[in-house]
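There is one chain below, alone, in structure tokens, taken in the form predicted alone.
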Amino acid sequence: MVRSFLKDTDFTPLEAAEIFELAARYKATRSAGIIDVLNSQSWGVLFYKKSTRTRLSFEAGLYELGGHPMVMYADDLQISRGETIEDTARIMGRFLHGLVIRTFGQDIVEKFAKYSGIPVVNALTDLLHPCQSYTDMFTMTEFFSQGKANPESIKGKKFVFYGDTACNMAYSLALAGAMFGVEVVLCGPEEFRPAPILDELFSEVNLTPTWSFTSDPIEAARGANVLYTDVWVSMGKEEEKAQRIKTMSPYQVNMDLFKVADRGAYFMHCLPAHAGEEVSQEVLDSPRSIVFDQAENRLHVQKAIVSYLVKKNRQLGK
């Protein structure tokens, strides 16, 4: 069975911590130039949804991997015209090395791996964001560790999300934190608290919950190592845009919260942000605010996952 990134536990602890040491390593090395990992393999990055970071991190990450990589828009392909995933897959499992898909449903990414018979990554379900959620535990342990990206470095650290708990950020940084051991708490209105499915993501695996859901926005920055939020209107969703704002309001990250929060606290987003929603314009401007050194960490992080899959696959002879 080839091995695919399609949620966050799809590797183990010792596994994302030896994904960071290669992180790590590239991000210091990247002036050396092109490192021949893929040898001139074709990588498919194809896109449902639009995208800025996730474009650029994996075109630029599978470019410099020595890889060839080939970006399609789900719009421009057969399957735009009805042609049957399980049929598309098996195509691109004739011409391709590996696949990254930015998508709508997770059904959608287990299917491509399913029938591709390739390595598939996923760069973001409506369900999980995985690659994201590796990205802010490995920026959260640069600065926790001096830059040296150590996971021991966040055991124990309080992590605050706000705003829609029942996204697919939310899930997967509660699915992190439980591998990393970092107290993860999910803050948002009652209407938009965790659902049932985030239980059985956990129940899939081993993995101990160390996630909790408050609505109430003070009490959840006190002490807080890390404050973090997104959009509150995520693709899709713009139809409930108004209703939406009014009520996320009491959920802004600003100033106020990091008044409660440790005194050596981080603010992270995983981009783009709307200043003056989700996050004020001061917090967003402030030293706190380690939102691009997170957005740069993408191509790191993703080329670590790339070659690891890469080397794993070579080893079970895929």
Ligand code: CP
Given for the second form:
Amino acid sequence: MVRSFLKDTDFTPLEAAEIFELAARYKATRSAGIIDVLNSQSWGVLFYKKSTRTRLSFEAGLYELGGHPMVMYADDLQISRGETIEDTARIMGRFLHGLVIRTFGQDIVEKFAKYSGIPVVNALTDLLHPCQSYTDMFTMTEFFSQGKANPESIKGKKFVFYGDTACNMAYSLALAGAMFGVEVVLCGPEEFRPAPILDELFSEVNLTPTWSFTSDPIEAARGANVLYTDVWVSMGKEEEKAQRIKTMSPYQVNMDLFKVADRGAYFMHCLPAHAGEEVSQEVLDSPRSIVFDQAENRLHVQKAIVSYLVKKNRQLGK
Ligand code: CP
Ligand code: NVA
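The form predicted together with this ligand is what I need now, so please give it after the form predicted alone.
Let's see the whole complex now, leading with the same chain.
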């Protein structure tokens, strides 16, 4: 079976650490130009949902690895007129060497992986966003080890995620956090607490959970090393917007939370941000905010993920 990256736990913690090492190398040497890992391979980048960072970072990253990125929107493909995912995947497998997908259900990326026979990278589903969570852990390693990207440096750090704790980011961060020994506190309203699926994701793999849930925002922030948030209205949830904003407003990341957090605490956000909702403008603009370094790291980490997959699949004879 060709190896893909559909869930955070598709790499072992040791493999993820190797990916971080590679990402740090790619970051340090980017200005040297193309590193020909892909040998002119064509990789599809397929979107069922909107994107800015993922679109830019994968298109640039695949090019910088010596590949040919082909960005596609599901609305432009025959899939929007009823062609099945199975057939679309089989066709893609005939033309492409790899595929990056942003879509709705996790079952869709799984089907593409099953029927295409090529490596598939999950670039966000309703369930998970593993490219982002790996980038976030990598970014933390940089900031907690003075630019050295040492995974040991984040072990035991207190990381608090605020808002919709039943969303893709919350789940991916709980999984990736456990892989690196980070204490992940998910903090939000009771009605948005993690669903049983998060326990199921852990039970599929040999990984001890390090996450907990609380609805008390100040208690959660006490002594925290990272305060993190994501939009309150994820893509596909637009109809619930008014209700979500009302319910989640006590969970805005603002200076009150930074007052009780560790003095060296950082603010992180996967972006796009809605200042005044999930984060105050003051926090977003403060020196504690590392959101743009975080965003840039998508490029380096994803290049490392793709090239690691290609290397592993070559070793498997795929
Ligand atoms: N964080 C993230 O995935 O951003 P985009 O939705 O812009 O790709
Ligand atoms: N939870 C957000 C993440 C965006 C990168 C969403 O799914 O829209």
